[in-house]
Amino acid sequence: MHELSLCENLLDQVIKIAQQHQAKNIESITLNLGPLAGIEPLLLDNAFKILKIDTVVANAQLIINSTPIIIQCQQCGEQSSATNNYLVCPSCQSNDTQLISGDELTLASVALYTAT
């Protein structure tokens, strides 16, 4: 379950951000997660619930936004959405496509609470 180690790294990053801003609490963490990232959102959420205990992140909500799979055709140049296992251009049916998005895991935002 690599989601656990990914979540550990995420929390380390978020805790550093909280320390830099002298935050007392973190309200939410928002991630952008593509379907081709190889990460199960439910397992990531479960790891988050376990690892956040007794940290500045303890009361935070994890928000996972699913990002679409976008490809660009190297033959006709069209950019379009695609499905998990079908990265074919819908216009010219070429399979010579480049993945633009859909494989990312990015930290989109951290909502900090800094009041005393």
Contents of the next structure:
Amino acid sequence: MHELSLCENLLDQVIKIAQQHQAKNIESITLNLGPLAGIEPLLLDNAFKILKIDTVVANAQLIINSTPIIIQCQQCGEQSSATNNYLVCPSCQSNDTQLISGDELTLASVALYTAT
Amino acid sequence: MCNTCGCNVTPGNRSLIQNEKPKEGLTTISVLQNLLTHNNTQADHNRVHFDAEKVLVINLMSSPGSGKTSLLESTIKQLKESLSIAVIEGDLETENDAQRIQAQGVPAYQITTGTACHLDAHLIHNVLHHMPLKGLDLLFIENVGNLVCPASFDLGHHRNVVLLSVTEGDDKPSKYPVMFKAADLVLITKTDLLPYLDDFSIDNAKQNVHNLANNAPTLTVSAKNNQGMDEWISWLKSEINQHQVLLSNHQTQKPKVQQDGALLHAKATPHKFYPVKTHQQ
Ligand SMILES: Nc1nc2c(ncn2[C@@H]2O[C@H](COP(=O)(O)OP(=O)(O)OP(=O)(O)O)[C@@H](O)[C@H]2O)c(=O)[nH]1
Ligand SMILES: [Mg+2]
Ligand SMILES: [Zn+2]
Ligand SMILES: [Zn+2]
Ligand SMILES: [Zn+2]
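Can you now output the form predicted together with the partner chain? The one shown was the form predicted alone.
So here's everything in the complex, that chain up top.
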């Protein structure tokens, strides 16, 4: 259940951003979450619902975008999509691939109302 | 570090950060910050502690009961005359494992995590300020028995060893890709039981790790009859030597936990303590 502590980090970061932009209200928080990040979106959402109470993000909606698994082959250079447990290049069968998307958990954006 | 030139934008996330038509007073702020930044910053700090004392730190991960503590007991028996070793034990409850290690005559520190199913860099740092690192050659961290969460947390260690006992089945690397992708070494344990199992194939287990684009070596061991212990001990010794070479060049190494995608897409950790080079097998 480290979704709870991740969510604390998330709120810290969002609250900082809200202060920087003198936000009156936060409408939504968008995360990018890859299937290989090892994070369960449902648990993250539940943690968010608990932790947001009585904070500046209390009214905000959490949007979790699932990013695709994309690998880049270091042998033939091909970019391809892949699945959780098969990260081998479909063009040349090399397993010398790098994940270019699919294992991230990032705060992508915050939509907020500024005091104007 | 740069949101202005758009180098954070990749095919995976381009669609997610395109600005929408603003409502009155509504602004969308692009951030792209890694949510594990807190942990990673602390982990880098821990690594500075370890590297200052030139100790190689190995994180052992597996499902509950795969034989982490038994492996440590046998390893310590063989190495304690020639190397100075200590162990940090992570468990949800009980100090049993630390007591088993202390019985072997080396220092062991227990972290009981309560409900947290993994160790993180902050928990390790709390211990560091109570344990003498001076003079140590090798520090093992036995993580909480769990094939899921521990894989995502850099503790400031240098190498990940993932254990897979033969009774768990050779398909586990495919079922727990995040964990097995993070392995710098896969150790297939309890091989003394292989004669009783008709469906565990070491080759299949290796193939499943290979399919995760992980070319980490695989070794087999039994803590009961000592099969494979020599190769495991040689691996440890060569890792210690390689690490000393890196340190003498003012470099260090990180375990595979570092997520490629997360690093590519997010802002980097704000501080680095000194040149860090990921070392490949
Ligand atoms: N047959 C056999 N049994 C083993 C071997 N290694 C460990 N065991 C047994 O497996 C059980 C669990 O071993 P531990 O070493 O406590 O496993 P662990 O991974 O430290 O367990 P947790 O810390 O609780 O996750 C014990 O009953 C051990 O005796 C082995 O090589 N062969
Ligand atoms: Mg144990
Ligand atoms: Zn966890
Ligand atoms: Zn290829
Ligand atoms: Zn410190």
